[in-house]
Each structure stands twice: as C-alpha cells, then as structure tokens.
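So this first bit is one chain, no partners, the form predicted on its own, shown in structure tokens.
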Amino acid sequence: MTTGSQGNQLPWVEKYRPKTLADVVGNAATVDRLRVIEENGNCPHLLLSGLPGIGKTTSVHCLAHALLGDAYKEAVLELNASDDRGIDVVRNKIKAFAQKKVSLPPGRHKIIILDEADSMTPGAQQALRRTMELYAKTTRFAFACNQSNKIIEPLQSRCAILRFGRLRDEEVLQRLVEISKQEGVQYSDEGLAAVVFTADGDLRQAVNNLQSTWTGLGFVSPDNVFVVCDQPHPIIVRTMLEACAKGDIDTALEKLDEVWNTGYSSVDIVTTLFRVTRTLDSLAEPVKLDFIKEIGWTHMRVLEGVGTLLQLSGLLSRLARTAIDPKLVTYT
C-alpha cells in the first residue's frame, strides 16, 4: 500500500508516466522516428493515431520537453475531448496561442496538442486549416486519435503520420515487474499474467488493474485480479472452447450458463471469448481462424443489441459444428 509523501498518493499511470522518450515502451520503430526530430529540433505537424493507452500523448508530451525545456509551460496548449472544441474555440483560444509570443530556444516552435482529435467536429477541423498555415512559422500542431479516418484529408496531408500499434504482452509484462518491484507489490507470476490479460495491450488500462488488485486485495492473483477487473473468468471460458473443439456442446452450454448466471454481459463474454481463442494453442490454426470468424460474426450482432443467451448459445453451437466439419457452417 502506498502512504506518505503527496507523491506517493499519485496514480501509479501518473506517478510512472515517461519523461523521455526513451522511457515509452512499446512501438519502438514510431519512437524512433520521434527521437530522430528530437535530435534534429525540427518538428512538422503530427498525427498520432492508435488505440487507447499504449503511449501516443505521452510521447507527443516527452517530445515537447525535450525540444522546449524549461520553455514548456508557457510554449504548450493541450485541449483534450473534455473541452469544448468548435469552430469558436479554434477561432479565438487556438489562434490567440498561435499568435503570443514566447520566449523559445532557437528554431524551436510552441507546440498546440490536440488529444482525441477525431471528436473534434468537421466545421472544426476545416477551421484548423488555414490557422495551421498562417502559423506554420512559430506553432506545430499534434494531433492524438483513436481513429485516423475521422480527422479530415487536408489535415492529414499536412501532417507527418505516425500510428502507434497495440503492445506486445512482454513489453507490458516487463512494466508491470518495474512498477511491483518500486511498490513493493506482492505478486503471484500467474497474477501479473491475468494483469496483461485483461490489458489487452493498452498499458494504463494494466498499470491501473495492477493498483487496485493490491489496494484493494493486498496480494496479485488471478483470482483477484479477475474480481477487480469485473470480467469473466478465461479458464472456464478456455473450458467452454475446448469443449466445443470437441463437439461437446452440453458441457459448453453449462459453462455459458455458469458465466452468464454470474451476470456477466454478452459483450464482456463475447470479448473474453476472443481474446481466450487467439492465445489457445490446442486449436489448429484453420480452426482458430474459423472460431474467430464466428466470434466476430456474434460480437458484431450483439452490438447491435441483440444480446442475448440464446445468441450465445447458439454461438458455441456454431463453434462446436465449425470443430467437427467447417463445411457445415455458413455466415449470414
């Protein structure tokens, strides 16, 4: 448990976030291309895009001390999704930034940071495009996204694109270990497996698993990360798979029925159901591949709202006939 210094009450995802980009894991070659504009000091506008949690505003922000230094407070502006950000913030807030004036370092710009730019609203965007070349000499923009496909063509042609990809399981592994040896966090190796599990490759949603296991638990196991974490339980949903790799459909429907008595949602089900069936070594690859098929198929209907038991069961059932002849089985 962490008590004492107001530094220790901070989250970890706080108190551990990178200060150089030689300290964001994962995604070696994207950083790479950042440290070499570090080194150069000549930064173009930039696009981050990549799911949530594996690095892309933390780097953006890494780059911007290394570049601006003590400058940094006064030479940076980050709007995040919290924000309001129509056509008036960009008119009035983003163009007064652009024009003050700030003491820099020589042939350094201030830097506008945009995070969760593909909520930002079209009119919004096409505001930004003429604010970015009448600055060009003194403000660089970055803009950090979940989906590059939502901010506008003209934005993107004026940015160097950098996409950031889902970490590895090591990399994540290797974090967690860092972060329990400097806590002092009592861990079992199976435990911080179920932390990277349940991550899925998305680094803070790990860092801040692995806290509240041991606040809340005091002890890092798979059972009680699973009890934190709030989702089912992988060895029997590996149960429920292997029994339709089988054909066993009866054993599988009791698995789904125990998880689903437990008040699990479909989509939680259907989501440990993936992740449960890329990392399952006893299927045969054509298998897998079809098992992950259907599974997409499902999950795509769920999220439509049809959510329900007899969905999933006919799932497995699907699963179990796919096992015994695939021939059998049609998409509609």
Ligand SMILES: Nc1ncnc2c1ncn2[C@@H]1O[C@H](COP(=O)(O)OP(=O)(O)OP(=O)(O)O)[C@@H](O)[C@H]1O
The other form holds:
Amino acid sequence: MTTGSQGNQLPWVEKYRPKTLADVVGNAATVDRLRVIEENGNCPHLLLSGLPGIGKTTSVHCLAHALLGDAYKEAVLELNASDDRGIDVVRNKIKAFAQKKVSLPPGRHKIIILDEADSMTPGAQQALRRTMELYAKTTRFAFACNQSNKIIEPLQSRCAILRFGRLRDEEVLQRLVEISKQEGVQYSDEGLAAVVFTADGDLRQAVNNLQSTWTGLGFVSPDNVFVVCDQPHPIIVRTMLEACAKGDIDTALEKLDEVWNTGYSSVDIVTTLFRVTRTLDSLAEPVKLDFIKEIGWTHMRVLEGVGTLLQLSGLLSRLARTAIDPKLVTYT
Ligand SMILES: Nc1ncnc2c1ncn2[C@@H]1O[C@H](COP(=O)(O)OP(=O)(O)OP(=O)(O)O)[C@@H](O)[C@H]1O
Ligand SMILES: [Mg+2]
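Show the other one: the form predicted in complex with this ligand, since we just had the form predicted on its own.
Entire complex below, previous chain first.
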C-alpha cells in the first residue's frame, strides 16, 4: 500500500490557502464585492460573517495583501481570539497602531484585522466605537466572525456587512479535485464524494479529511473516508431511512442497533440522518420534508440531554408512521 508522504510539510489547508481573491472558491457575490473594494482601493470598515472554514479569514487577508502590497507587514495589525483583546488592548495596542505613521501607496489605509471578533467581550467592542471613528482617516477595521449577532449593533452599523454562506458541494468537490491532482492523491469519485459529505460545506474540514485519509490509508475510498473521519456510514443510515420510508420498522431498528453498537453518539447519528435525508432522492418531496421536521425535533431533544437509544428508536417509528400515513403524526 502506498501512503502519502507529506508528513513533514505544511498541512494542506495552509499550503492551499488562496493568496488572491481570484482563488477563493464560492460565495461569488460576496467575493465580487471584495474585488470591487480591491479595485477602487478605498476599503470601508468590514464585517465578514459566516460558518467556520469557508474563507473569511482568507478573503480578508487576500484583500489586505492586494491593497497594501509590500506595505502589508507594516500596515496590517492582526488580532485573533488567541490574543488578549480586552479593553486595555483596545485602548493601547489598537490606538498605538492607529496613530503610527506608515508610508502607504496613495489612497490606501492601514488595516486592523480583528479575527474571531465574536469572542471579544461587549466591553472591548464598546471601546472600539469611538476609536473606529477617530482614526477612520488612516485606519480601517475588518472584523471576521461566525455569529454576527455577537457583534454589538453600533459596530455592525459602522461596517459593510458581508455574509459568507456554506460552500456548495460542487465547489468543495472542485477544490478537492484540484488539490488531489497537485498532491498525486489516488481516489475514487465516490471517495471524494464521501469527503464532501463528511465536510458539509466546510472546505477546511474537507481538505483536512482528504489529507488524513490519504496520509493515513493511502487511498481515498468511501470506506476509508468514513473510518478516518469516524462518522456513521451514510449507506447504513440510508438503508435505515429507506426502510422507514417503506414502513419496515424492523429493518430500520436493526440498522440503528448496528450503528449504535459501533459506539456513535446520538448526536452523530441524528446529524447523519439529517444529512442523508437531505440528499436522498428516493424520497418524495413532501415525505422528505416531514422526515426533516421529525429529525429536527429529535435533534432538539437530544441536544437537551435525552440522547438515548429509545429516543432514536422513537424517531424511526415516527418516520415509518409518517411514511405510511402523514396524517397520523402530530407534532408537539
Ligand atoms: N472559499 C475558499 N476557497 C479556497 N480555500 C478555502 C476557502 N474556504 C476555506 N478554504 C480553505 O480552508 C482554510 C481555512 O479557511 P479560513 O481560515 O478562511 O476559514 P474561516 O472562514 O476564517 O473559518 P473560521 O470561522 O473557523 O475562522 C484555508 O486555509 C483554505 O485552505
Ligand atoms: Mg477565520
């Protein structure tokens, strides 16, 4: 068996981090807005928000590189969740940087990148309000965060808000194919589809899963991917759902036992059930919607703490009943 030999090199997520906005995959409308800013050079305060691993940090760095060129090192201050960003830092470090004189290309501004800004305390965010205005002539702020509702309203209203959405499966796949070609990864098409499935729109996770499977097992096939990523195998979960759709509860429960006895938690199982249902073409649309609704309720109960086998068995019986006669189910 040949295995990948990239042990001592950069992880692929870093090696293939886009250097320019043109290389950023997906979210075309949002990236286009950044490109317009790159072209006219006048960067507003920015707030980039969206799920993990979809290119927020990358895009803001690409933009800063394009705007500032060689001055990047001197004219960009990056503070992320690993730095202390309490009120003192805002008062001292950020203000000192904003006041610092740096020679820049004409019409450009210094940029302060506050990554993972949703983890800043509201106090520290408050302290930024006036600072942002006072130094706006020379310094622009770029915030990146997962949850924009954790950013206080006054900061949001000072920023151009750019939302990044989950990447589409085709986009993730295309990137994986490119990386696989460059790294000489041996894969089957189903293997890459499995990586896309495990990542659920998160490109960083997809690239990591691809690298782990290739370096660990030497071939990217669905079975290897699910072993490495340690997720319930969607084929078993699909059989479970298809059995429910036929009203065959015995087979469904048998499969559930099989997955449960492998040691997966109820959250793993319920999330896989949801993701498989979403892509299950054999289900008629109304049945699919009913299934998703039921799975959603169960997900909620599991997150509230009742993640027993009985809970999941109950879900499957309700699914089987919905499939036979949708009117029998009442949602409580
Ligand atoms: N849109 C994308 N185009 C190309 N590569 C991407 C994209 N999104 C993520 N990646 C890959 O995933 C890695 C992480 O991306 P990035 O740091 O931009 O994520 P993020 O959106 O800031 O996530 P987080 O919210 O966790 O900080 C990058 O190094 C790159 O390899
Ligand atoms: Mg980030």
